[in-house]
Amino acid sequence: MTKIKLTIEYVGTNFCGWQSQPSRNSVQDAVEQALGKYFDCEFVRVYAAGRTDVGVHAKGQVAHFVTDKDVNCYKLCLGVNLALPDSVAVTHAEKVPDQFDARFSAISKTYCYRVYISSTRRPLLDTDHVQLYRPLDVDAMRKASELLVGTHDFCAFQKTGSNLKGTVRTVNSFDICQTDDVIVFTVNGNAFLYNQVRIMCGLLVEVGKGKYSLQDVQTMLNGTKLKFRTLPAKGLTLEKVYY
């Protein structure tokens, strides 16, 4: 038996996300399905390195299955690539170890949010970037984004109804990048919550536009939920996997 493991770029925007659902269009779906007519077979289980929401994209998901068969990874990207839709491709593929593990050999994710600042629609971006209407104070933005860096209770951050028992996580860097009149979210995390990194960016725009202060940063971290919109999903990408 082989493991292969694969690096996968998608635009989430017509999936229901990455984990596959009954009567529901996924992205494991189409990889699965590719995969099993590449092989010539029925079925070809992969496991990610996380599941991607409704709407999210990805630039470097991580997953890996397991095969009797002879491989040849160039070729299997090749192959795979002719038998997915033009919104999914794998972009790389190797061999790995029995012990490599997609989700759980995993030390950190980077994800980015993109935005972009227009009076009016700009459709080349709003395929991965969210439109907002007025200029962002990102140097405040910056400064609130310096106190979500770290270990911290994250519970105010995630969406409600998460069934999720344990709300520590671990946020390693937190960048904000502006250039023109885009701006770009990045942030390097052990693991997130449901939505949590979407509520981050959205909790830093408030900032931005200045309803929010650096204590109320502090009050969200505190356990307090305050009231603004979760950012949506199109601007949010996968970008890397670290192992």
Given for the second form:
There are 2 protein chains.
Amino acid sequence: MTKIKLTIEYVGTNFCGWQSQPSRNSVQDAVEQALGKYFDCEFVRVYAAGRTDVGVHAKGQVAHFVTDKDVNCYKLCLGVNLALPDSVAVTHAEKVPDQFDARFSAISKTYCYRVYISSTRRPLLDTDHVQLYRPLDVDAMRKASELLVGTHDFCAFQKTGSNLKGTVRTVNSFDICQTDDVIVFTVNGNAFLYNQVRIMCGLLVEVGKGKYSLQDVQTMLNGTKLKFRTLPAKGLTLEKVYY
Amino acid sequence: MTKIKLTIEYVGTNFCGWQSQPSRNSVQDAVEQALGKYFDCEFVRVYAAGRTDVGVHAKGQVAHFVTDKDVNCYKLCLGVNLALPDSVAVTHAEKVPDQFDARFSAISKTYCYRVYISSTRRPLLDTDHVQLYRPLDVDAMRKASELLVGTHDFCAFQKTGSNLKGTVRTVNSFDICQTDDVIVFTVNGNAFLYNQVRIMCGLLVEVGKGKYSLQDVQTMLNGTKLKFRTLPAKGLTLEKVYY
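Switch from the form predicted alone to the form predicted in complex with another copy of the chain and give that structure.
And the full complex, kicking off with our chain again.
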């Protein structure tokens, strides 16, 4: 048996997320169907580094699968991509040792959240950026993001209704970069709670608006949830998984 | 009568170009229909800085129109955008003096041509970038682009079959910027021949591949057309019109 690691890029707009669903409209379904077609067999199960939500994009999702077929990784990429819809592509394939696991071998993940500041829609940015209407104080957001870096109990940074017990996570880095009217939040962490990245970026946006202070960020880190909107999925991209 | 200058952003993918067509599937048609709806009148004619071809995008197309209605430019933007499809938006509107003309008052235009280097498709870049398969020699392309800057007879840089008499144009600047696997060509000029930007960038790509030399660029500037493919429309974006 051969184990293959795939790096996968996708525009999440028209998918119900990574994970396979009865509707079959997930990225996982698309990849499994394309592999099945390529290998001319009934079913290939792929295992990803992590699920991405409905509407979330990926530049570097990673998944593995095993096969008893002889695999040429270069040909595999080209062949599978022919069978995939335009919004998904395998950008890299390589043979990996048996003990590699896309999910459990992952050391950390980097996500980007992208916004643009404009009173009007921006069609060229619309696929993977979220529109915000007023300028943000980027310096204040940077100071607040520094508080999020480190190992904390992020229990107040998960989707309402989540009842996960272990909510301690480590954020390794948090960068905020502004170019003209586009602001990109780049966060790397060992693992994230459900909606954690979107909630962290949403809190920073409130800080950038002047609605919340550094003290309020600390309050959230102490476990008290503050009220603000979770940012939409379409601004979020899984950029890279580190092994 | 009031004259209004509009700045318009669009994803050209699903349009037959800027200019109105019997099919009504042009950006101009979309803008005119939206203005008609906003002003609740039968027809508003808009005049653009220049046509863009089928599939070409714009971040900063400019157009003007006249109206006898009272105009609040901020409300106009919001209202017209509600009537436009998602792929088009008016990003700015302002009152301009009567003598302003979107086409004839323009001093220069900046276009970007975007490519990415990858052996596989890249769905997140696909809308406004063109895939190239092998690395390019960016230094060689930069040297070649310097030859194109200035006032030249660009007769060999227009679409085959064009029979324009005056083919002297001025390229004010030509920048090539590489970030990871993305290369952006940015060119500013007073005016361009039909397909000139795509042909110039196509020639530079051939130089980057090592197929053509600086001497070959000079040969083209001397009026002899060399053989290479005109790059696809979807990599081209009209970035800005200067007045």
